[in-house]
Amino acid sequence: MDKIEIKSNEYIFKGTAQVPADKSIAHRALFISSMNKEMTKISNLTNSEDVRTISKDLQSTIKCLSDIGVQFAEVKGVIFVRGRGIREYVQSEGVLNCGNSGTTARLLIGLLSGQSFESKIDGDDSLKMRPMGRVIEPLQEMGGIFDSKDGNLPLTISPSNLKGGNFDLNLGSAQVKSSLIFAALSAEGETKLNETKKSRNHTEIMLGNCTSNLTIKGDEIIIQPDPQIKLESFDIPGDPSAAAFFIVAGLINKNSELKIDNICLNPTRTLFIDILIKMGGNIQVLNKRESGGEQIADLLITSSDLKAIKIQEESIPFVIDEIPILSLACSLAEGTSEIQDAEELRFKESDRIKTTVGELKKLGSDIEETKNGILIKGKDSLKGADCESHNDHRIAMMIAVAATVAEGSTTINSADSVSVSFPGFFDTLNMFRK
C-alpha cells in the first residue's frame, strides 16, 4: 500500500471505531515482563510494528527481547512471557535491531547498560537520526560505557558496574526516564530520580504494582536494585493517541456520532482531550473504571464547531505525539492558534514541525513553522491535494483524516507507514464510508 486515494464527502462517523492498543504500555509490559522469572500472560497486545516482529530484517521489542534470552510464546492472541530477572540476560549472537522505535532503543540502552556482556544496539535509517545522547549521557553518570557516533545507533554497550544516585529530569521524556529506572534496577545502591519536568508514567505506575523496589515521594522517584517483579498478567488498553485520529474526524465531520471504547485515560496521555473540549469539541466520557493502575473509559464524540487554542511548553510533554492531529484541528477552528516550544517534535520519524506545517499547507491550511513551534489561523475548509507521509505514521494518518473533509481527492504517498502503530488504520477509516 504505497499510496492511497482519499475523496471528500465520502465519509459518515457513526458507530464504534476500533484502535489497537496502547503501544507506550505494550512496549512497557515486554520490557518488565522480562524480568520476572514467572510466566506473565499479556492480553490485547497491539500488532505494529514497534512491538512485533514483521520481517527478519525489521526486529522489534518482542524480537530484540527474544534475542537476550526471554522467551515468548502466543496462544490465541495472548502472549505468554518467561523473563530472565534484572541480571540475567544473555549475549545476543547479533546485533539488535530495533527498527523504526525509538522506545525499544532507549529502553533496551538502559535495561543492558549494567549487564555483564557487551552488547549492539542499531535500526533503520531513520532511528539513526534521532537522539540516543540524551540516555546516554545520565546512564554515562551511572557508570555506563558506551561507544556510538555523536551520540547516534549503532551503539556499543561494554559490560559496567552501575552506581545508583540523584539525577534531575528536566527533558520532559518517558522514554529517558524509563530507561534511567531500568537501568537503575541492576545498579549498586539506590537511585533517586527528580522528575523537576514531568512526563508520561506508565513504567511507575506498572512497576509500582508488580515490586515495592519503586516508590514516588512527589516529584521524586526512589529505585532499589534487584527486584522481584510479580506481573501475572496485564491487559492492555487502547492507544488514546491512535484514538485521537478518530476523535478529531468525529468533530471535523459533520453528522457524526462516534465511540470508541475500552481508551486509556492516564492523566499523562490525555490533555489532548481536554485541549479539544476547550477547544469546543463534544466529547463525553463514559463508563470510567481502572485496570492494572491505569484509568480506562469509553469516549462519545459528535460533530463540534471548534475554536482556536494555544498551546504552551508546560504541555508539549503530554500532547507529543498528538500535536500532529491537534494541527489539523486548529486548521479548521474559529480564530488563530499557536503551538509553542515544542523543539521535541523535531526529533521524531521526520521533523513533526516541518512536516506537518508543509502536509497541512499542501491541503489549503493557513499555517506557519515558528522557530520551535505552529501558527495556525483557522479556515473554513480544506481542499485536497499530492501528500507525502515522509515514512511518519501520525503524519499519514492526520493526512487521511485532512482528507475525509478537504474538497476533492487526496492523494497520500508512503500511506503503509500507518502500520508502525496502527496496522488496521485504512480498514477503521473505511468502516465508515457511506
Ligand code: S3P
Given for the second form:
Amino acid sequence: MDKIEIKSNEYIFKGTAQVPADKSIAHRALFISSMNKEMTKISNLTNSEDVRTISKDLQSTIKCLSDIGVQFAEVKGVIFVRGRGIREYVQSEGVLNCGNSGTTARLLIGLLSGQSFESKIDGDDSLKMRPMGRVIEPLQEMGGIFDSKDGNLPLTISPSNLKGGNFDLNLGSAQVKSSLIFAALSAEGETKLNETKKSRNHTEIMLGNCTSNLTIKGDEIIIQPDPQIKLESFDIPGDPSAAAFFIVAGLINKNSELKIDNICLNPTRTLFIDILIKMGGNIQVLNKRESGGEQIADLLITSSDLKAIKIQEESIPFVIDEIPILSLACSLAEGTSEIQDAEELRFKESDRIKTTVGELKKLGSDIEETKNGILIKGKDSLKGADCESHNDHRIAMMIAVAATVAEGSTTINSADSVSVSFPGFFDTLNMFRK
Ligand code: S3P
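Right, the form predicted alone is done, so what does the form predicted together with the named molecule look like?
Now the full complex is given, and it begins with the chain already shown.
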C-alpha cells in the first residue's frame, strides 16, 4: 500500500472507532519494565512500528531493548518482560537501530550513557536528520561520553560514570526529560530536574508509581539512583494522539455520532480536545476513570460547526503531535486561526510546519507558513488533490481525514507511513464507508 485513493462523501462516522494503545506510554512501559528484575506483564501494547519490529530493517524499542539483554515473550497478545536492573544491561552485538522513532533513540541514549560498555545508536534517514544535541549536551554535563557528527545519528556512547546534579528543562520536550531521568537512575548521587517548561509526564507518573527513587516537588523532579522497580502489570490505555484523527473526522463530516472508548486523558496530552471544544466541537467526555496513575475516559463526537482559534507558545508542548490535524480543523473553521511559536514542529518526522502547510494548500486551504507558525483563513470546503505523506505518519493521516470531505478524489503517496503509529488506520477508516 504505497499510494492510496480516498473519495469524499463516501464516509459517515457513526459507530465506534478502535484506536491503538498509547505509543508514548508503551515506550515508557517497555523501558521501565526493562529495569525490573522480576517479570512485568504489559497488556494492550500497540503494534506501532516505533514500538515493535516488523521487518529486519525497521527496528524499534522492543528490538533495541532485547539487543541489550532484556527478554520478551508474547502470549495471547500479552507481553511478558524480564528486565535486568539498571546496571545490568549487556553490550549489543551490533548497532542499535531506532528506525523512525525519536522517542526510542533519545530514551535509549539516556539509559545507555552511564553503562560500563560502548553502544552505537543509529536510525533511518529521517531520524538521522533530527537533533540529538538536546540530549547529548546535558548528558555530557553529567559525564557522558559521545562521539557524533554535529549532534546527529549515528552516534557512539563510550562507557562512563555519570554524576547527578541540577539541570533546567527549558525545551518543553518529554523525550529530553525522560532521557535525563533514565540517565539519572545510573548516576552517582541525586539529580534534580527543574521543569521550567512543562511537557507530557508519563515517565514521572509510571516511575513514581513503581519506585520511591523519583519524587516531584513543585516544578522539580528529584531522582535517586539504583531503583528497585516494582511493576507487576500494566494495561496501556488508548492513544489520544491517534484518536485525534477520528475526532476531527467526526467533527468535520456531516451526521457523525462517533464513540472512541478507553482513551488516555492525561492533561498533558488533551489540550487539543479543549481547543476543539473551544472551537465549537461537540465532544463529550464520558465514564472518567483511572488506571496505572493515568486518567482514562470514553469520547462521543458529533458533527460541529467550528470557529477559528489562536494557539500560542505555552500550549505548544501539549499539542505538539496534533498541530497537523488541528490545522485541518482550522482550515474548515469560520475566521482566521493562528498557530505561533511552534519551531519544535520543524524537528519532527518531517518539518511539520512546511509539510502541513504544503499539503493543506494543495487541498485548497487558505494557509500560510509564518516565521515559526501557521496562519489559516477558514473556508467552507476543500478540494481533492494528489498529496504526499513525506513519510510522516501524522501528515498521511491528516491528509486522509481531509480527503473524506475534500470534493472529489485525493491520493496520498507513501501512505504506508501510517504504520509508524497506527498500522490499522486505513482499515479503521474503511469501517466508516457508507
Ligand atoms: C514524545 C514526546 C514528544 C512527541 C513525540 C512523543 C514522547 O516529543 O512529539 O511524538 O513519547 O516523549 P518531544 O517531547 O521531544 O517534543
